[in-house]
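This document opens with one chain alone, in structure tokens, the form predicted on its own.
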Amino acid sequence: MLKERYREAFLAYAGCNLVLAAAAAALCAYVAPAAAGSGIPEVKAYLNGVDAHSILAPSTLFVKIFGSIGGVAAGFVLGKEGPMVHTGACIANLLGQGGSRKYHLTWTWLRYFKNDRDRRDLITCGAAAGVAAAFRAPVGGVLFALEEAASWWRSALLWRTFFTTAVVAVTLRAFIEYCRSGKCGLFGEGGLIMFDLSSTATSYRTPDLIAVIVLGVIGGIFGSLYNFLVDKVLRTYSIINEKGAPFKILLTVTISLLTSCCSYGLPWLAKCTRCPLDLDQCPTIGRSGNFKNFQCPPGHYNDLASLFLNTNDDAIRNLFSSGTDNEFYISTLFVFFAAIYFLGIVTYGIAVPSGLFIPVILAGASYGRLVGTILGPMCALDKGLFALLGAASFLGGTMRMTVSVCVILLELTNDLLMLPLVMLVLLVSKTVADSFNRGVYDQIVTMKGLPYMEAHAEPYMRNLVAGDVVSGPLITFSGVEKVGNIVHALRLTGHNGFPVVDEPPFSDAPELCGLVLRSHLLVLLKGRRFTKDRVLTGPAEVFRRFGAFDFAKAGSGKGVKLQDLDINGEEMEMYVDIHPITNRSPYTVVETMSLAKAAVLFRELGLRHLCVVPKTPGRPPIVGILTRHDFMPEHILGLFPQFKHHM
């Protein structure tokens, strides 16, 4: 560029981007497809109770880290913040199960998290740590976990996430101090406050409040449109991605070329601007800085290149900067907003770890500054503050988060005086956007087919009862069951829980004893403590053979598998007492209970199985089992299509 060899400069720029993009896409396509995208919808689904394969696997963690580095360095319009949430959750999962046997990364000294709740809590802390590290916003991380990630919350989890993010803040501070002398490249610039606006004098009047409400309405409209277009693009990309890994890489390379053409080509449309007189060095020569010379004569800078060809952090810093009313032309802000809006939509969904926060903040800040420039004569607010409010309005319109986004933005900018205006613009934008569609993460969860349970029941569930939707046929075990029957049931079904029914001579009449899990049955069968006669052996025999740790929740890929059992024909005819490993107090509802109430109970208690018992005596002691699948709209509307008009 300095030697005016512009064609060679573009080839070098686009070529570097292409290599980095292809490397990140190859990692995603061949090693861990689950690492593509932001990962927040997957973490949100996991914390809702969806234990999908490979969401938090070590391979996903590896690809998430190095794929994010490649994607950000390739100049894509994406952020590293969403992937950092997923990265934090993956690290927490790895620690919670004591490492990975498959990759020979195990720590016997590390305490195993023996149940679903403990592991969920640890992964919630990991997600909060990801936000705290990405935005240097520890309190924002706690509130993000509360508002967006976790489905179950309690007071103990509050202080655990707070402790985690406090450690993140201390660690970040230590690294920033160490890197202050430039040892770590661009890391640490801005300190813990990335975009400090505290020096701006903030005073506002009634016309300013009207301008803020207008920004909120614009943010709500643009945000809902953004979500609609992201959904359409993701559905289109899924058709391409299903054709295999080479097509994923080809799509990523195509978007990389498009991004390079836009970020290199569009600044040619901008006019050159004379440098401010109070600056010693303009334009900035080097890797980072506010002003880019591009093709301008000495003493001038290209304002559009200063947005496109800077790091994301520097571009946001430029837009948020105060006292720079004439730094950007209206045409520049309009072109940059249109390009970032469009590129952000087409980039999300390619086979690269990609977050939505940075594209949304960039687009929101650009139209916020644009509105501030247009309304300049009427409003006393600084253009940089308009950019901050624009970013808040767009975040509210796309993600529908309020409290956590508000605190994250305040921690990013250190401008507490803006709190009332940020609150107002977030509430207005969320209210406007909610009238069109749902938040972007909720849409992606639905599109990926993850069986996510909402906090509220659908209206048509009030017209149904629990007995209407139980799936059959029901498979039950006796308290002392033949080994062959258990093996046969485990082989033919994928059920993870089975009711245990006691019958004479072990009880006076058939009665529900409890619920036994597949994983516990496999451990029991592997122990081979069988009897030739159908008799009770009692818990003492089981406790002598097994420790409590044997029945703890195994890490991914670590539990006993059905194929691990080597049971011969003689043992198939023997019996085993399953009373000691049965949950004697499972949650039950009567078959006439409202399905809406059962759905709320199922979600609030974080259940996997809910037993449905008969209302009248003289019938079998259990009608069926409700699982997450039975509460899904697809299942219910498949059974009762007449309720589709209630959707």
Given for the second form:
Protein chains: 2
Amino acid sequence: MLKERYREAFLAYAGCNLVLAAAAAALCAYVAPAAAGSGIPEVKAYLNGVDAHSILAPSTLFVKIFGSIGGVAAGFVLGKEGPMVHTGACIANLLGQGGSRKYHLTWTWLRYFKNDRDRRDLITCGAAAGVAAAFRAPVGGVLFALEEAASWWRSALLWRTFFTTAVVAVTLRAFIEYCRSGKCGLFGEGGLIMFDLSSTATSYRTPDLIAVIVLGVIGGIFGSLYNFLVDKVLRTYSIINEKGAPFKILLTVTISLLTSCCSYGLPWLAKCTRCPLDLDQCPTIGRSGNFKNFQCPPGHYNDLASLFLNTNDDAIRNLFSSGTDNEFYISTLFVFFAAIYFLGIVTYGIAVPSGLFIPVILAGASYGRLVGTILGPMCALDKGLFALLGAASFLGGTMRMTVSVCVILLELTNDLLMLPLVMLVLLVSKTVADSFNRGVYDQIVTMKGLPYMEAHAEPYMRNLVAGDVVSGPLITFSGVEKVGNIVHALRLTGHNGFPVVDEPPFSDAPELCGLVLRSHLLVLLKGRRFTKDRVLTGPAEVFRRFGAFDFAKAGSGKGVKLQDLDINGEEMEMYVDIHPITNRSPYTVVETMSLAKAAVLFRELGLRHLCVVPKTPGRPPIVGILTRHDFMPEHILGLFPQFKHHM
Amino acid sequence: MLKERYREAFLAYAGCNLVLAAAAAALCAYVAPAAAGSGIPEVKAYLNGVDAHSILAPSTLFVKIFGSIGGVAAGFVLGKEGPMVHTGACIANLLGQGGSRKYHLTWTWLRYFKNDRDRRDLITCGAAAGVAAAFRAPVGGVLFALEEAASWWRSALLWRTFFTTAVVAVTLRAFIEYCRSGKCGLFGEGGLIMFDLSSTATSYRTPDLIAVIVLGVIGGIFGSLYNFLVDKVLRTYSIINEKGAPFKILLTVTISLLTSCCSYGLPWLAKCTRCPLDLDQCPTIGRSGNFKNFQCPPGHYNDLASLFLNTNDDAIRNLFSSGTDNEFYISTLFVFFAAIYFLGIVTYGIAVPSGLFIPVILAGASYGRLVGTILGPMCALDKGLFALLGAASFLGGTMRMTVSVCVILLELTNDLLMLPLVMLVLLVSKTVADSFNRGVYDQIVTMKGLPYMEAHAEPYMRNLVAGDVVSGPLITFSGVEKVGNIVHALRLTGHNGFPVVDEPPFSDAPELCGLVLRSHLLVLLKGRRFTKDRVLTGPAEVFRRFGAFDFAKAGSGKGVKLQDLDINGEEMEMYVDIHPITNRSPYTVVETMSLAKAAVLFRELGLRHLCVVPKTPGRPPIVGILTRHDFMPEHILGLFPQFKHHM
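Starting from the form predicted on its own above, please write out the structure of the form predicted in complex with another copy of the chain.
Below is the whole assembly, all chains and molecules, this chain first.
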């Protein structure tokens, strides 16, 4: 009879999880595939200059929010933090585009963001706001945006992200104040500090430091192993996911079943423990709490169930809790650690918005508490502090962030006296892990094939010059060009920038006038002010016809398109003066410039096109254009396979 | 009789102060004038690329340490934080030079720092370590280095500063542990958190927010006024200081007397207050404490004396202390605020190492506590918290740092729940103050005439091109140049870089080969491997004679000098091949490049020389070289006065 009830409970539990998981996966697979995963690698790539398709589209935003709710509710071992960063970036992008015309949400004053730099800044602020809201860590948000998300940093940006997260902090504080009496469900639990550890005594001696360093070393190894396995699993999943939406849902459902079985099945392995007498809240009755009764007799609790059958936040709170040295058995911690480590790896990559912070913190905290419990009385540190240090070591080992993780953990736990130890463990684990592989977000960026520009040039680039990697037939325009030629070039190529060369009679010899952008050419052609003869019309004519905002960067997929042009055969034979829309000061390098230095120039100035000019006179005034793709290792090593062994 | 004793006490007090002040000023005036002042502007300028004379020399380090001890001990209203940043940078520079040969402190493994970038990184780490040690704020140190000190930032640098401050934190923690029982005097008081406020209850309502915003606005106004007055006083003092060392000492002694009079005289204005009954430590007997007896009868304390006749740290602790709402009278706070505000302004600029943090925090804290006391029961916030917010508003108003001040205050007070309020007040005060003038460190950099490159280009630069500002007669070398010509050019000019132009027979037409540095030329000439004829000797010859480290950047003032060369008349007529030491990939811009874009290129890539090449062929292959000075507003506005009204 009782057995029957437990089976029913399992079916209800697994069934609910399954439906939620399937719904989230269906949303993700059919509406916005870009919403799957953490989103932090995509935001990172966007801020590096990779404007991949629909990374920050409104549909992605919608799926990210509701898919994440579904995914977290389905009991997966995944976090909401990464998706919140992506959500923040999506909202910022929506604002930066002046709202969504498709969904009738537009504001005219937002047009001031219609340029690359301000839009990038706004999205950095969005990402910072996401972290600030997720961890209730405003300073941590600023530092995350600085350390992990942004590729270019300047003082004004620091100030803007700080402004954003200050607003987040004040708003969050107001909501938490309002929700204090539990009228918003679980929201606001723990107040502004999610896992308060400040009451823990923190005195430590030299032998404790050794324990902490060893914890950091092993944490670093586990962290890099985590990255390695996540990469392998992602590559396997991508084969399955490519087969189509139904396969994505099937995969998600399988993982959901696996997770449900683990969460429900593994607690049966644990022994029942008598409740501590001095606690009046054991076993826990409400939705959350430290001591779950599960299958135990009254007055007892199942310590493994207290971790598995709980919200992720409460599981972390349990592991971090201080003064509860005997709450968890070693076997319990080991089973939980192994299960979460494994489930975390197989969960990332399913078609559901899924953050990596929570799985890593959970695995790290259980690992830390496990080590603390094994060491037992040999080490004076509290077991909750061990859990915190374990979490820090895993975060350092997988994500390779230091300052931001340190501040986020500080703001999560309010334990300033632990700062030296947290810093130490982060240093050790990052150093150890860096000797094996790269950070998990960098790995995912590479795996997704996003052309991310690293801040430094690769060593083999020093043996090459800029002229070596310029590729493809070069298409140049004359200062006053035939309309037909322009339309033809725009149709034939996907180039976004074209060099403009002044030729006689407009100059004495062919010389490089500048660079013109595809989007600006399209706007100019749409205006259809052409001349019969090849004459300079000058800028006045263009400014009469267009305002500056006509040439402002449009929202993704919203600018003038080639098929929008309506140019008849007669006009095709006419001329247009493209001088007024030409950038007359493009950055140039000489063809004999070291490729490494050209790469630094390209990266530091955040360019999209870099003109390569000839060294010796008497040749055409431009050799070619370097774009982001020309600096990618795949491209260069494809051209020069002999450098492969240098990598 | 008693009156006599008080006079004796004053003489002893003022006399000690005077001797200490004179000693510090003498050290500063005679040994290392560069050690006067905060040092943060100098470090900031150095990290921007301004290698001014003896900023980071060993003598400066020595005077900075002992002068700062003298200055703080002399009871001036100045801090030790700025000098500690400078000290950290000096130590880093000493290590980066491979130690000091003059003082027989050298390590060969340190030669790996002998290049500009690693040395700059090391000095950034040194500055971060200074803040970390001064405020016991490791994360604040990293952020200070990022926000205020460094001009270029990259991920690796973040990680290195974090490493440095983590080591500082662990070391500091160990020392504080060791000194716990008072065996190191006042060191380590307060533990790792200097002014612990974490026990303060922090609940606030909407009206409190308004009070906080008003506090921020007024703090911003006072802060910008502070900057304005400091600038005026500094300009006045520099006239006095220029007259010679005795005048410097005289000025210092005058200010010392003024400070002594204020500290000793003003407390007489305060009433005696009966000690609170529940305290067993009132009046305070030891060296530091909350309740100074001064001239009061037993069982009473003088609240103004508790602020004036105390260490700066203890005065701040008194002001920040919570639950002591009635300890200070309004009149006391007003007198203290006015005196400190005034003394802080007149003290900065005397020939003593003097930080600005402590005067600003003291003035801000007394201002905040004054506002809190005036508001009285209208506002639920603790008076100690008001003092904290007042300090934040002054720091935001003078230094215009946000994230770093926020984290430093957090690490000073351990009061995470106050974070939203501190962020808010910083935002408000910085915004208000920014509408009046620039940050105090930027002002000092400008006043000292250091050629600091701003991160952004000035608007009038958009109306100019690179060719407009190239100045002076250009000196170029041929690829194989006559020794006499090189020596002559080195002697006649102070240029640090020379373009190398290949001419027939080494090329078909004159073309730009690259850029050669003065220091490398000197090393090459010192080697005296010249040839009779004008022939290419190739790199093998140079590499046989020199190692790579011979060309490494020497310590300041330590490289080969022109007068070290010993070249006879015969050698002067010989030739040397300078191709092997020429940088073949200098960054170049076309002469018609917008000056604003050239400035961005120069600044972002951290260049020292930027070659300007002609647009049209048939002219000499280089038009000129742009250096830092060519981008300075003074230089450009001197050439083009018509842009002055655009500023």
